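The chain below stands alone and is given as structure tokens, in the form predicted on its own.
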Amino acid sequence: MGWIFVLLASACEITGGIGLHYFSQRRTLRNGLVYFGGLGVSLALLYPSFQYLPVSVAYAVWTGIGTAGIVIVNMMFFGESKNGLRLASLTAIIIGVVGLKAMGS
């Protein structure tokens, strides 16, 4: 149940993300609506996982999905560089997110 919580957190933050890559862009309510509203709704859901899981491990893999995540949606959708540097990093971070779940279960 806890990486359930920690996932459906991971998926909001990448929403908050999109919605501050607009924000940023243009400040309108609806942007700000889903900027805060996806930060927001991704800490009240990442909260309730604590009680599954250890927090260092939650936090951890919360922070480095939605990093990863909105890396991801930035190269793909925002025009991001793609270039191998930013590519062997966002490895690196998806290598770490899964060496911290394999080690936490």
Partner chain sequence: MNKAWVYVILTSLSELVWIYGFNTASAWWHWMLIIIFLVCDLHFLAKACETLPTGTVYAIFAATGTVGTAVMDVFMFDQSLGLGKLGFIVLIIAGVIGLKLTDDKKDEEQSKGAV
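Form predicted on its own already given; the form predicted together with the partner chain follows:
Only a single chain is listed, so you will not see partners or other molecules.
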């Protein structure tokens, strides 16, 4: 059950990231709603997962999927650079963030 919340929360985070892309290009009410709403609903869904999973595990998986997803969506659909150094840097950040969150507080 906890994993369902984490996966739904990650999906909403990715949606929020898509909203962020559109909102930064055109400040419309709809884009703003996808951006703020996506990230807001994501946190609201992550919170109940803490009842089923350790907080550090839930956090790590959520940021990992969310951040990687936003990076991949932006590369696939919005033509962001696939330059080698950029890919290596993004991978380093995502591994670092997941690792640090998994070690928990």
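If you superpose the two forms and keep the largest set of C-alpha atoms that fall within 1.5 Å, you have the rigid core. Residue numbers count along the first chain shown, from 1. Keep in mind that this is a model prediction, so the values were computed, not measured.
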- prompt: Can we say the CA of residue 93 moves by at least 2 Å between these two forms when the core is superposed?
  reply: yes
